[in-house]
Structure formats: C-alpha cells, structure tokens
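Single chain ahead, written as structure tokens, the form predicted on its own.
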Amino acid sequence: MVAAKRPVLESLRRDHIIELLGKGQRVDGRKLTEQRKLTIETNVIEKANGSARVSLGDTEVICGVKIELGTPFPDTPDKAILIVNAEVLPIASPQHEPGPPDEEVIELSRVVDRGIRESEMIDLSKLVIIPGQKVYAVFIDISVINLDGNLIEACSCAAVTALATAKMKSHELSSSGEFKQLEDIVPLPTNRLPVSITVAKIGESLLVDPSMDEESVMDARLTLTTDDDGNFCAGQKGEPGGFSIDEVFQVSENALASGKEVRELMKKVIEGAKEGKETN
C-alpha cells in the first residue's frame, strides 16, 4: 500500500520544522522539553459547582462541573456516576464546524475521564448514598474557545482543577428512611491532582506540549497521565508513527519532570481559591 502524500504546504512547514529540531530548536522558539505558559483561573462559572479556565499558550480551554442525585448504573451501584463531555466550538478554530463530535473529540473526552478515573482522584464509593438506588452524579463539561494545539493536557488541567475546588450539598437517609439535602456545603472528595502531558514525536525528535503547527506535522503523539506519587495511571497514543523503547522511556521522564511542575502550579491556585484568593 502506497503511503499517502503529504499536502505541500504541509510538506514545507514539516520540513521547516524539521530544520530548525535539527538544530534544537522550536518555531516559536521553546526548547524540546519546555512547555508553554499555564495559567489557571477558577470560579469562572457562577452556576456551577466548579469551574475553571485554562490557557496553555493561545490555546484555551473552560470547564464546568455539575454534581446532582442521581441512579448508579447496574454495573457499578456501588459507585457514583462520572461523565466526562468535551467540544471544540465553531469560534476555536477555521477547521471546526457545527455539528456532533468528531473522533478526535470523543477521544479527547475519554482521555481526559480516563485519567481522572484510574487516578481515583475521587473515590467514587464515598459519593454513594443508597447503594443500588441514589448516588450523585458528577458531570464535566469542556469547551475549548481556541485552539492552538495539545487540547488532552489543557483540558485535563481544566477538569481536574475544577473538580478540586468543587463544593456540593450533601443529603442523607434519615432513621426513618427519609431522604433529606442538608443545609451543609461541603468539598468534592478529591485525593489525588493527576496530570497528563503530552509529547509529540517529529522525525528523530520528541517534544513537549506540541503547538498546533507541530502537531499538523507530527509523526506520533504520545500521553502519559501521573498521579501525585509520581506513579502512571493512564496513557495513550496517537498517529500512525511509534515509539521505541528508549523513546517511550524518555517521554516518561519528560511527563514526569512536567507534570510536577504542572501539579505545584495547580495546588497553588487551588489552594488559592479555597482561601478566596485569584491566584494563577
């Protein structure tokens, strides 16, 4: 099967690429392993039971989280419900238009729930109210407003951040079998801040947090998604091109070098908002 020709403006903005990582060096002037400028905001959405608004370089992202009562699913009546929802509107990007999700997007939302979950960032049992029959539902919703390359980690920052500093009325089944909202505003349950970075493999060279002009070039994209000890719970890998073994170790030590550096940032402004100040 003959691999199909890259579009020349594509070919010449690869190859431009590829001439300047030759020489270690970035379009826009970052280093390999450097990422892009973070800033995190929360309570961005009144309505909501948590928020915030993500700016990884021009790219931008914002997040809502409802929690309501809810039925478990019969699989799991165990446990609460967590859906995870992410779109890209029209307005982010020329390349998007109205109309369902597309594969990309409904990747982006099960990555992002992916790493949440297996990071047990929220210990689901906890949320159970009547097992079997009430439990609450936490929904996340993400809309990127500007596109400008690697949407998982933005978004994933987004979610994560906004479940942090979520806050929720708590019911209970009252002696008589009552069920009843009390007065009280209380915290999500949360344990754990998972992070997920993303590299991008372009000819012989990996780099982190990949512009929307390298990923249009990009060979091979890889995310990892750590957890506050430092341990993997979540991955996943994208274009047709691969990793060998040396690489996916190296795109290892670079999710895990980021990520801390992410996740500090992240306490900060959490901790922030808990004490009502804007930090970011």
Given for the second form:
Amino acid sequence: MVAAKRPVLESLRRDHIIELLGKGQRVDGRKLTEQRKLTIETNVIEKANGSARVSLGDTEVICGVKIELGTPFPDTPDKAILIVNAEVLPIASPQHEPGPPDEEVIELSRVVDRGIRESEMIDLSKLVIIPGQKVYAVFIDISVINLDGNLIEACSCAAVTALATAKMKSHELSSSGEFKQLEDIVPLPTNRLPVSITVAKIGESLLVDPSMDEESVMDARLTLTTDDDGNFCAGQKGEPGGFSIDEVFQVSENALASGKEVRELMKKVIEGAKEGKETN
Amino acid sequence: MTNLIDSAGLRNDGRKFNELRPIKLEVGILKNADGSAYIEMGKNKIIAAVYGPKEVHPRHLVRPDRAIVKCRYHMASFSTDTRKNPAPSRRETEISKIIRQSLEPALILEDYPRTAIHIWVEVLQSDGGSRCAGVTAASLALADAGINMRDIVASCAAGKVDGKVVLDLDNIEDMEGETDMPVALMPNIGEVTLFQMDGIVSPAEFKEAFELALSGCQDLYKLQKQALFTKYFGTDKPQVQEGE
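The block above covers the form predicted on its own; next, return the form predicted in complex with its partner chain.
Next comes the full complex, this chain leading.
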C-alpha cells in the first residue's frame, strides 16, 4: 500500500497491535487463523448475467458479470475473452477519491484475474463461437463499496460466486456457419471454485484475513489461491517485507484450511441460488 | 414502437399515470462514510455517500468563507443492459454537476469555512431517472452526515409518454417516450433546485408535467422523512404526520 494512502493510525495503536500479537492475540479478538464473518448474496444486480455482494467483516464489495460478444485477441484466436476490472469507489473510504486506478487496485484486478484464469474455472476454449472471429467476452467488474482490508479475498469470492451463478443466452450456428443467438437461457459453464486466501505477516506473526488496521502495519502479505482438489493455482506476495521458507509453508496450510471453509460456504450459496435463495 | 399505455390507461409496468415506482430508502448503510443512503426506485439501485467536511485538495480551491462541494455521479460497468465502458462519460460529468447544484442550495456552506464536502453517487443498477434517485439519496446522506441544511431535497421526473403526461419515467418510457422532465424540490422552502427537460410539450402539458413532478417530490419527501426517522429513532416511533 502506498504510504500516503495509509489511514492515519496513531503510533499507540500500532504498538498495541504488535504487543497483542506478541501474546498471540488480535485487536478484534480473533484467533490468528480465524477469518471474519463472510456473507455472500447472489443475484443482486438483475441487469448483470451474474452478480454477488460479499461482505467480509466490514469490507463490502459487489461484483457484476456481463457476458457479451467480442472478437478474440489475435494471439489467442481459439480462446474467449476474460477481463477482470476492480475499482475502489470513493464511497469506500475517506482515503479514496475518483480517478484512474492506482497500482494497488491494478494489482488487485490482476490477482483476482489470475486466480480465476489459472484455476481453469472457466474453460475459455468452450466459449469460442467462430475461432478467430467471434467469441464470448466475459467482463467481471468489481466495485468496492466499503473498505476494511483483505480486498483480494472479498473480490475474488464475489467474482467466483457471480461467475458460478451467471446465466447467458445460448446460440446456434446454421449449416452455412451463420451465428444466431437463441432466447433460451443457460448457465455459464464453470468447473471449479478457486478461493484466494491472504495471510499478513506482522513481526513474527502470521494472520489470516487481515483487517485494514492490521494491513496498515503489516510487513508483508502472501495470497494463495486453491482449487477444489486441494491444488494451488495462483499466488502473489505483496509489500516490502519477506517470508521465511517455513512461513511460506505455514501460509500454504492456512490457504488450504481457510480456502476449504470458504468454498463450503460458496457451494451452499451457489446451490441455494439455483433454488432461488439469494444469501447464506 | 410498443404501446406504452394500454386502453385502461395503465403503463407498461401496470402503474397509473401519477404513480411512483416502488421505492425503498435506507439511511446509514456504509460504515466508513460520514453519511450514506441507499435508494431503490424501480430497478434503480443507488448508493450515495458523503465524506466531510474535510480538508480541501488541491489547496487553491479553498474558500475562506464557506465549504466547497465536490460531487461525482458514476455508473458501475454492470449497471446497464450492455456493459458500460468504465471511462467517465460526458453524460456522467454533466449529471455530476447537475446533482451538485441541486443540493448546494440546501446546504449551509458558510458554517464550514475552508473545508470540502464530498458527495459520491454510485449507480449499481440504472433504470431511468437515476439522477433524480441519486439526488434523493444524496440529500439523505448529507442529513445523515450531520451537515447543516436548510431543507431536504427530493427529486423525481415527469414526462410525456404516448401523448399522456406521466410521473417517474422508467427506462423504456424514457427511451421511447416523448418528453422527460427531471425536477428537484426543497419541499419546505418551495424552491426548485433541479430542472431539465428534453422533448416537446405544449404550454398546458408543460404545466401539467411540472406540477406532477412536484407532487412526486412531495411524496418522496414523506418517504425521506420516514427513512431518517427509522435510522435515528427506530421503527417503533410514530412516523411524521402529514403537513408537519
């Protein structure tokens, strides 16, 4: 995080966080491996193909998925287009004002993109209509509406849930190869549910799901994305500090354990969405 | 063109000519903001947030005798039927200005010299009349932030659809109807703070549409008061009597 953008945190509070961590405690009373309360709501935007509103503690984000027609990129004529665009709205915190995204938000979009792309949650080759000419373009737009740390997990959770519940118009190709969009609605084909878990390092302590206060004093963070089979599919280390080798293994265990919890909840919500229920 | 008003005089969504869409108002929905409000008006889903009074950036904008107001109306990329390009549009820039100037008359800016008040209007889903819904929500957010105000601002549009003057146009009526006339009103002072119009109307229709829009603003004002009462006194308290 850029220093100037950090919330003003009195040095007393910083000392307090570090002192508590020395005793294995966190400012909000959580255990080191404990996530904040996660709530997922689906179908919040009727005009989107798929949507989700996720709150993780006081962090709140909304994701809308739009599926449109597009021309494939010249270097991947047999792949559909997948674009992730995250935005921290000025309503989200006193530190954010309108303007082009800063490097932190661009990193956020790209880490969320990587988790989805690399897990092969969406088989992009299945969304090709005419190779080299016409493919589906899946736009994942995420708006952060209240900021309290760990945007990577909240945004990727919203994006994955929105994708898993997205619906689109089907199509057919006539014998002469003419493209025709049909009126019947089918689910967007998806395979697995990648979950990105972030662990912050403060001093010698590793904390799962850091809040904004914790992020403002962290030395480093490590995000790992896991899939349903317990494999890792993406990762990102951030901030100037470093992790020891043992710490990296520790984080990988946290990512698997917390990832499993989150995935269970997501599955429940996605199943519920199929039956018309909109939240967990 | 589709028929927007049927033989019984009902509109495409079943409303009468003088009926608002279903409205939901909520005050104080964001933790970080100094004031916030959420409005659903038909399919419109809009969050308004207020930050301030706070320091002014850049400094040369400082006014020694009053606060300055910054406002942005912004649509999420997923708010429209076809994805909206995330780059700011000229339409959004104009609406930001219109919303700011519809709220400024209600604010006692002299109480906050050398500061800035930020009003952010985020359209999560748009369905015609989003600027009016934005003004309605933003004025609640300002009240929620505790900014000194002369009055609340309520806003809604009237217009002409299939030759008939109607209240609170939805997206289809806005696109295919003849005239759209967004209006904002400070109900107690009786001052109109937003007025726009596009499309042709006769002088009689002009008067009819304008008065209809004002009556819609009065209805919204009652809902705004209710929403503030609910936030600050709980739902148990008796709601404000009419004419108070």
